[in-house]
Amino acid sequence: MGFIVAIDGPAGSGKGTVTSIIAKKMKLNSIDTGAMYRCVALACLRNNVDINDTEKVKEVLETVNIELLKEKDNLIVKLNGEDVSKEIRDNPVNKIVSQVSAIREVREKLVELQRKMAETQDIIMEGRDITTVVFPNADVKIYLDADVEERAKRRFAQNQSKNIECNFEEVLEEMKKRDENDMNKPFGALKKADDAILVDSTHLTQKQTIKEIEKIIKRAQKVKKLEPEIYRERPETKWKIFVRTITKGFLRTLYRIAFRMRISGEENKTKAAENGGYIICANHVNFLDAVAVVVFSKEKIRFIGKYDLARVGIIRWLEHLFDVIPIKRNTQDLEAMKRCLKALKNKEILGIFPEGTRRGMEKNQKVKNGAAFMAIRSGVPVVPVGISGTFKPFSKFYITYGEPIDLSKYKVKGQEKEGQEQATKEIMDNIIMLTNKNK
């Protein structure tokens, strides 16, 4: 898979133009998904097909051949060999493309085609569900937005430049209807992905918007180059064990100088280890808390860490030293999942923050089910941990280990999702109880 930039956003946000310019500047292949759906809409119009007749639309879909070609830096869109680059942007297509793109069979066929295009290319792609459906694991996810009135002004000016008769009120009303329709589709609805970066272009010029997005892409490209190094697993040599022991001792000393540590319930880790590996689940207060759990444990704990952190050299070195498992948050990171399950199978100890981010509960972030999934799948217990304190110099902070939780009761065939939700709730209830214990 190549380097993928995915851009979503409402109609009129400028994502098409911005994507086209960035593609040229950064030498990325631009795949105009909107043009692909417009081709299907145009084919329906030409064949006098009622777009509410799904079976007829499916028949038309089977006859459609779409080509996206570059000629002198211009995108040429061909439908069954004919250049339709201008015709697909006209009002008749504008009025029905949203409904056509909501048809599941249309989306499935075109999504399959889009993914194939990205297998061997570095691409930038814009649309309505690129970050959520087409490429949920894209290297860069951007949600380009703007106030609806500003978007209507842009569309009105665009229509005037093309000598299309309309008035601003009509364009604004049509834009509002399009937003409502796009955001409430049963399949492929427009929404911001959890990990997409919001770029609001309401008060930005086109040049400023492009500059902002370029910065985001360049940052991600640097991380991408480091990917082999980030995912590299250092063998467990005697030297590595020695350096890790020295490093743990040094960090413990620093913590004892800086804070008044209070650790309790460690006997619960011994109980959990009776049959092999287990998972430690804690609340995430500060970036210092994971380090504290690791360096004050006699056992080796492998925490799951945010992938992006490893772009910093010293952090990457520490993560390799302590065998941290990098994970791309809010994505289906199968590689991270495989490593975690392998570690548990080898009777190792995993450390996970179900909140997914620091002070996630305070930010009303949805708690992740990953820990529950892995505990149920591998049959290992979970040790809940409550962490509390300000982490200010010379202040107290507490690490409290709770009784191991057996989640095997949630392993019910056909009810996996519900079981994971219930197991996650039990884990978090215990973490909250242990956290409040020292407040």
Ligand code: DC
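Here the rigid core means the biggest group of C-alpha atoms that line up within 1.5 Å when the two forms are laid on top of each other. Positions refer to the first chain, counted from 1. Please read all numbers here as calculations on a predicted model, not as lab measurements. What changes on going to the form predicted in complex with the ligand:
- When the larger part is held fixed by a C-alpha superposition, the smaller rigid part turns by 7° between these two forms.
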The other form holds:
Amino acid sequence: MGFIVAIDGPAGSGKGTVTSIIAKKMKLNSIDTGAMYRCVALACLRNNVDINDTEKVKEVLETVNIELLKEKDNLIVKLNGEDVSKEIRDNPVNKIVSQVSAIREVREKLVELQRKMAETQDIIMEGRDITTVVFPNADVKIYLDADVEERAKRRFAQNQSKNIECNFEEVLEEMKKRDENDMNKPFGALKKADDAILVDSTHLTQKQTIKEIEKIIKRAQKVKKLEPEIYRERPETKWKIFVRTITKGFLRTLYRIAFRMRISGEENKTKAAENGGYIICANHVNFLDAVAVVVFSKEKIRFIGKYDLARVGIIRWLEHLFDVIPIKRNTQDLEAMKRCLKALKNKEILGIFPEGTRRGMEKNQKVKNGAAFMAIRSGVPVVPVGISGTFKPFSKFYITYGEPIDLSKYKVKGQEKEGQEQATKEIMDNIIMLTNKNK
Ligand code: DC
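Starting from the form predicted alone, produce the coordinates for the form predicted in complex with the ligand.
And the full complex, kicking off with our chain again.
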């Protein structure tokens, strides 16, 4: 799989133009998925198929062969060998394409084709469900948006420049209807993926929009290049242990100068270690908390850290030193999961913030079930930790360890999800109780 840039957004947001300009500038292969749905719509028109007759549409679908070719920087769209680049943009296709694209079988066939196209090349792909369905793990995920009035204005100006007769009100109405259809289809509906970066082009010129997206892509390319380095696991040599011990001591001194450290309940870690590894679950207030838990523990604790943080050299060095496990957020990061389970099997200690992000509970973010899942699966206890303080210089900084929690009672066959939810709640209740102790 190459480097994948996925862009979604409503009709008229400019994703088509922006994508093709960026593709040229950054040497990515652009794939216009809308053109593919347009080909199927055109095939239905040519075969006089009523698009409400799904069975007939499916028959047409079997006969459709779509090719997207590049000729002198222009996209040539071929339907069964015939160049239909112009015809697919005409009004009859415009009118039915959204409905055609809502048919499940049509989507399944085209999504499969789109994924195939990305197997061997670096691509930039735009559409409606690229960030959510086609490539939920794309290297870059962008949602390009603009107010519907602004998008209608752009489409109207485009039509006028091509001498296509229309009036603004009609274009606006059509645009609203397309939005409604695109956002409410049962399959592949247009929506912003949680981790997609929103680029609102309402008040941006095309040049500004391109610059902004280019910046996002360049940053991701840099991270992608670092990937092997980020994932490299450094062996536990004597030298590494020595440097880690010195670094811990140095950081402990800094903390003691900056704060009045109040650490209690450490015997709970010893209790939890009786049968092997365990998971430390803390509330996440500040970047200082993970470091504090690690450097003030005599045990080696391996925290799970946001993958993106490791793109900064010094952080990456520290993460390697402390064997932090990088995790890509908002995706099913199987690599991170594998590393965590392996560590627990090796009787190591993991550190996880179930809130997922700093002050997640205050921000009303859903608490993550990952820690509960791993504890139940590996049969290890969880040690809850309450972190509190103002984090102002010379103030008290509390780290309070609670009694280990045995989560084996939540291991019920067929009710795994419910079990994890309940276990997560028990962990969080304990963390909150420990945090409140020092208020
Ligand atoms: O981007 P466009 O206007 O050429 O798209 C044509 C239609 O296809 C539009 O109504 C939305 C639909 N489409 C889709 O459902 N999924 C995609 N990935 C791309 C387009």
